[in-house]
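Below you'll find only one chain, the form predicted on its own, shown as structure tokens.
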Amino acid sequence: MDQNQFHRLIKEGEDKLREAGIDAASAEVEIILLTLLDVERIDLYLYGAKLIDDKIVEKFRKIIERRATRYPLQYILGEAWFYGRKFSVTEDVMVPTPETELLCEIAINFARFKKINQPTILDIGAGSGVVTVTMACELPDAAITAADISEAALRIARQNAQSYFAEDRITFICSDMFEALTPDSRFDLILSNPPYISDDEYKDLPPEVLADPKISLVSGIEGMDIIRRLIDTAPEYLKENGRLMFEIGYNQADLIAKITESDNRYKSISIIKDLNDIDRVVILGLK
């Protein structure tokens, strides 16, 4: 393929994705080609035309057609990037979002700042394992428990842990939140990206998000059912001076503050905004 054909192929893909309502068409075409050719970004533009053959073109066009239906690109490719690492994803798990990286960053910085020796961490609703594996890679002396109600999700999480040689420090349990934990389990950190979308909000989500498992997204009339359970039960499993950290929806901060004000087990609450200036991560500290 010559350079002109290469650029026409790129434009063809971008045009089809834009017509389908995908704003990041250029970036997604680039991701598709990088994945198909298994090259770095600079090599794509230096040598891409020479590397593309008819089989690659056929695969590229099939991916573009599928993506134009608004089916998530991560599911099509079977992978997603999170905290600088590549993770396997399937329809059994939610596609990780950049906002969840903030949760990891806060937890990592807390463990390092407090100089917690061999921190014990519980990830509730582990899904694909992006939080679990990130914590294991960034805090090599941590002991992590990954809990999820879905065996299928845990299989993906284990696979991702094995990819980064972290499985020996992670305990995977199939559990509806805390239910399968032993009564004497205690953790320095309990982390969660819980479902926090309300029943009404779910109806208006974009097609890409609707492709995620519904159980990972929706949590009752207010989107607060799982968060209420987290707040209510977490103190039973936290060590002294432990922290509960979890993601929230854009309109839930005030309600969560009111809930914790009336719970005398908690001594502090902090709510951290994401890069879009939206309330995103709640940090609760025990008395």
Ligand SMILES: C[S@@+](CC[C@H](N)C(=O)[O-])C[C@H]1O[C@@H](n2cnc3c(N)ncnc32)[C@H](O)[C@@H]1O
Second form
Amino acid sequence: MDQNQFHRLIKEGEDKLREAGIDAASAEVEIILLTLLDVERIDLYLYGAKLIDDKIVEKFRKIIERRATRYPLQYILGEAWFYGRKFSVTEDVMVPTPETELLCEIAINFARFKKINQPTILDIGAGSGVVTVTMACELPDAAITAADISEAALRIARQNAQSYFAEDRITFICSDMFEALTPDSRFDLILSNPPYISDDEYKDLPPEVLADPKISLVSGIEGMDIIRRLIDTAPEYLKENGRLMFEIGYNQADLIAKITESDNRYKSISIIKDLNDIDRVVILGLK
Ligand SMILES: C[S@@+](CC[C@H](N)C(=O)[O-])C[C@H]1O[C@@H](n2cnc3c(N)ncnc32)[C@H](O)[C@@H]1O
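Mind pulling up the form predicted together with the named molecule next to the form predicted on its own we just looked at?
What follows is the entire complex, opening with the chain shown before.
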């Protein structure tokens, strides 16, 4: 294909996605081509045209057509990026979001700053395993327990752990919150990106988010059911100087502060904002 045909193909894809209401059309077309050609970004524009044959054009058009139905690109390609690493994703797991990278960054910095030797970490609601595997890769002496109520999600998490050679340091357990843990388990860090959307908010979600498993999103009338269970039970499983860190919805910080104020097992609370200045991660320390 020559350079003009290449640019026409890119424009064709972008126009179709834009018509379907997808704002990041250019970025998505680029991701599709990078994946199909398996090249770096710079090489796409230097040599991309030469690499494109009829088969690639056919695959490209099929992906654009599917994406124009607002089915998530990550499910179409079977992969998503998180904390600089590629993860397999299927409809059995939620597509990871960049906000959760903040949770990981805070947890990694905490473990490094406190120089915790062989930190023990529990990831409640592990899903595709992005938090678990990121911890395993960034903290090479950590031992992680990945818990999820969904067996299907844990299969994907295990697969992702294997692709980063991290499965030896991870215990996968199918569990409703803390229920399947042995009562004497204790952790330096309990992390969670829990479902935190309310029943009302769920109705207004964009089609891409509605493609995620409902169990990974919704948590009762206020979206707080799982968070309340986390706050209530985590102290039983934390080491003395351990921390509970979890992601929250944009409007939940005040309610969480109120709940923890009246819980005398907790000594400290910090709420960290994300890059959009939205309260995003709660950190709780024990008395
Ligand atoms: C928001 S997703 C987070 C997935 C992944 N950690 C991430 O950050 O992309 C929430 C996860 O919690 C799991 N989950 C929902 N209810 C649960 C429960 N009662 N006990 C354990 N896990 C649960 C879901 O299956 C889902 O994988």
